[in-house]
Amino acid sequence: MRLSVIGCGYLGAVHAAAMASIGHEVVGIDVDADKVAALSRGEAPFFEPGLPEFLREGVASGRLTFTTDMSAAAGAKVHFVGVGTPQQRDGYAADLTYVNAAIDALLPHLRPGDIVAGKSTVPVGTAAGLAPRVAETGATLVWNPEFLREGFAVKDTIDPDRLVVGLTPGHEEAADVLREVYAPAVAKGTPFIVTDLATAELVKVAANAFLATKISFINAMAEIAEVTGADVTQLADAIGHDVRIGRRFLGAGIGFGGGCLPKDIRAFSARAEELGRGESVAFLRQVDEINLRRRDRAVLLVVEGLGGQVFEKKVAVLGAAFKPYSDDIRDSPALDVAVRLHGLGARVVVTDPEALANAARVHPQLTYEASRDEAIRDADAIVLVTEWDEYRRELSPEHASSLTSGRVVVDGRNGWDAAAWRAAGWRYLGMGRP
């Protein structure tokens, strides 16, 4: 099938490459000429495992092309819209400027029978407002939210855990077309859920709100553990055995970040207020506040570990990306901790396998070091803030001891063996751990 993908950022580029890999003819369209040029060369403009290979294969096969010309969308059967919906600068609500611009630019090139499939994360009610404009062309609007995890986005696109298609009554045939688009996944028995437009929009924001709530819940328990002497990791293990709760996303630490969860829960709160139901999701404000407080706690632990004074002390910060297997620094707790320590006068050295260039563009005041060992060398304290394997699994306390006489580690992700570090002579400080 011929497909177009409008918006070739993180979501769109991955979706376009994945659809080409399963045999579709795909054109990706974006207003950024430099991004389009890189993608046309088979180069990923951001770090995502597996994506470069899919891009190169798709471009080389001729099934995957990229352009800045919206007229290239003409002739496609399905048009996926995957542009960004950032937080508004003057409030919590989502900025729909890019969504509206994409639809406006696409409308002249639609034909009767075409399907426009929204993938952007939008406030509930957005699709209902767009549908009549699309219908005037004879095309049909559906909403097909994405559920990508950065670092696993290629797999999540080709082999998703569920597919959701929201549509208006009388347009059920659009769901059949989407079943053809996702034929390999459907053939595997992937749940294919057909809903109304509003439900499809809510599925994504509700999922993100639930995950954020679960993470902040265990971090709230970490705050209680810190004043009672309890161990939040043992607590998480114990309650995680309850099948109604589960252990995943019960890792206490410095909290969540990235380009989705923080802005999505804020936009959800803002939309609920607009609908007159702000009280229904009022708890999300607390979820957000708990999340931000854990960054403060990590900074305080560094100050405590260094005897109350961090001025001119070298602090090695292990991580800049908001999560491993990504170079995304949007609302990164790791980078936030580094910036706050720098503001207290510490000599902060940040290391990360993939995100240093992005971090340096946003925070040039920090010092960056590509080598983990050089970052640690002669450090007064080491802070784990992103769970890359080379920090969490491959750095032993004995090796760290050979690089510095400093003996303070702050485990912002509770990813290290506290007993092992203490046995090696280090002062270990964790999040919600005695």
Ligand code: UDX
Given for the second form:
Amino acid sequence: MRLSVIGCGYLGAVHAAAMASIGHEVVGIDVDADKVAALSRGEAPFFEPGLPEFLREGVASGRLTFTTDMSAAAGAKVHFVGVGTPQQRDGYAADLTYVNAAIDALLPHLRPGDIVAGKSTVPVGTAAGLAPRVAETGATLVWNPEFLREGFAVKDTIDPDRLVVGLTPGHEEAADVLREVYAPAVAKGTPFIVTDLATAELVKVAANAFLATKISFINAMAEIAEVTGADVTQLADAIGHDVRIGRRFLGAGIGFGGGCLPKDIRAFSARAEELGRGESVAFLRQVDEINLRRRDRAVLLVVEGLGGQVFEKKVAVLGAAFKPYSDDIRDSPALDVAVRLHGLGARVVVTDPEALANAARVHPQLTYEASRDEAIRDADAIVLVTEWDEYRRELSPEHASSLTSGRVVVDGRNGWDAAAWRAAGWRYLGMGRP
Ligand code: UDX
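One more: the block was the form predicted alone; return the form predicted in complex with the ligand.
What follows is the whole complex; the chain from before opens it.
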């Protein structure tokens, strides 16, 4: 099928490449000429495992092209809209500038029978507002949210947990077209939920609100553990055995960040307020607050570990990305911890396998070092803030001891074996662990 994908960021570029890989003819459209040029050469403009291979194959096959010219969308049967919906500068609500601009630019190129499938995460009610404008062209608007995780985006796109299509009653045929688009996943028996526009929009924000709440729940338990001597990691293991609870997303530490969870829970709060139901999701403010407090806690542990002040002490910060397998530093708790330590006068050296260039652009005041071992050489303290394998699995306390001058580690992700570090003579400080 001929498809267009409007917006070639983390979501759109992966979607375009994944759709080409399953046999569709796809044009990706973005306003950023540099990004389009890179993608056209088969190069990923950001780090995402597996994406470069898919891009190269798609471009080489001729089925995947990229352009800045919106008229290239004409002739596609389905137009996916995957532009960003960042947090507004002066508030919590989502900024819909890019969604509105994408729809405005797309409208003149739509033909009767086309389907516009919104993928961006939008405040509930957005699609109902856009649908009449799309309908005027004879095309149909559906909402088809995306649940991909960075780092696993290609897999999540080709083989998702579920597919959700929201539509206006009377336009059920649009769901059949999307079944064809996602034929390999549908053939595998992937749950395919057809619903209304509002539910489809809400499914996405509700899923992210739930995940954020789960993380902040366990981080709240970490705060209680800290004043009682309990161990939150054992607590998480124990409650996680209950299948109704489940162990995933019960990783206590410095909390969540990234381009989705923080801004999505804030936008949800803002939208609920507009709808007169602010109290229904008032807990999301606390979810946000708990999350941000954990960054303070990590900084405090470094200060405590170094005897009360960090001024001119060398602190090696392992990680800058908001999570491993990503170079994304948007709202990164890791980088936030580094910035705060720098603000306290520590000589902070940040290392990360993928995110240093992005981090340096936003925080040029920090010192960056690509080599893990150089970053920790002569350090007074080490802080683990992004659980890349080369830090969490591959850095042994013995090896660290051969490089550093101090013997203090703060494990911001509860990723290390506390007993092993202590046995090697280190002062180990975890998050919600004795
Ligand atoms: C998230 C959702 O998982 C995805 O479905 C949605 O489409 C987009 O938002 P992503 O932002 O890629 O995906 O990251 P995710 O893997 O969910 O992690 C989010 C943050 O939570 C990271 O900073 C991670 O370090 C943190 N986290 C995750 C924890 O602190 N503890 C955990 O147990 C799990």
